[in-house]
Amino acid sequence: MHPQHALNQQMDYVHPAPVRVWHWINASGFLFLILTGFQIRYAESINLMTLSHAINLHNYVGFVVIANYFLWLSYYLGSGKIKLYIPDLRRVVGLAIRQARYYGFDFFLGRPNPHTMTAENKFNALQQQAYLVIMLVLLPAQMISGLFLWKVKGYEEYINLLGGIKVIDTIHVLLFFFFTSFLFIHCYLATLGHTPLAHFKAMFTGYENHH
């Protein structure tokens, strides 16, 4: 390696094992939920599996991802560390700006991240925002929503409540196209580091290689 390469780069510990291993499991979870789903909305169309198979697959997977969303919980709320979720709201729009100008525009400009990640700084404004409203909102929906249709006659009082099955339904279904599309979303924009897999190598050791 180069001299001066080996002084412009700093390694920081910013993923410690509890949240590697959390991630790596919801991610695999969620593949397997998207390919279970697709086949359980499109079985006419899609012949991946039996549709008795995914539907089984689906639920066992779907109960292994809500355990593992109550260990990320409690991790991040005994350690303090949900705090890396809020964003600070006197500058939150400026640096949301300042963050959608560089995806949209600075990156293809070789112009820098203006977010330096770190342990105790780990996301940038718009992935402070959005991360908040997936963690806490949609993901908890999307777990409700998909026990609800697991035991529909058991939930049957709580179903009417909120206006019936279909309505369970279109929220369940919505939020799978949803949490589809993110996850694309979040590959192409985890390439964006100093090199396309720098952030994935982070996620397996724990250190992000900044330049």
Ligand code: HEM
Given for the second form:
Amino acid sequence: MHPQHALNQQMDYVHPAPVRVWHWINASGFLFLILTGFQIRYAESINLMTLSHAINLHNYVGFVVIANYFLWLSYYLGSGKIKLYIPDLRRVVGLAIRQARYYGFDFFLGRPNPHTMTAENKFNALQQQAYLVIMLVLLPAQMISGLFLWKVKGYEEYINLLGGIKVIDTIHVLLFFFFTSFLFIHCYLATLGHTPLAHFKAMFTGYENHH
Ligand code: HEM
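Could you please show the structure of the form predicted in complex with the named molecule, as a counterpart to the form predicted on its own just displayed?
After this comes the whole thing, all chains and molecules, with the earlier chain placed first.
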């Protein structure tokens, strides 16, 4: 390698093994849940598999995603690294505006990303807000509403407390639309590293390559 090139490159270990394992189980689980979810919701228009297969697979994968969530939670709470997800309230507005301007404008002019990913400051202000709400509010809401829909009779009391089965079903389906759209945005933004595949590779190897 050219010495100047070696100087310009710095590998930073940003994704420890538990995060990588959690992330890829979660991502593949979501793809299955979305496919089977579409089949369950639009059974009359799509024919990927029988309805009963779709329901069984959806339930089974749902439990894998729930169990896997506890891997994420125990890793981040146990290590104290959950603070990576918490925005700095004094600076969050300015940083979020700069980051949004980068995604929407500066990136296309070839200007540098205002945020550098390091192990201690892994997420930019927009990622922190999005990931925090997703991991601590939306994903738990999706898992709990899914559990209630799985055993309607068993959880009748809680379901009624929250406004009835229609409310729970609406929450589950709205979040299903949210997560489906999130996946597209998330994957697009993940291509904006120093090469289109850089962030994807880092989620497999653990190392982000800085130029
Ligand atoms: C095909 C599906 C997916 C792909 C290809 C993908 C790709 C990636 C990549 C490349 C990163 C690292 C760069 C970054 O932080 O943006 C990442 C991080 C992350 N993704 Fe995904 N993702 C997928 C699905 C999901 C889903 C379904 C969720 C949540 C419901 C999710 C939540 C996250 C979170 C929270 C992080 C930060 C993890 C951490 O470092 O603590 N991803 N994803």
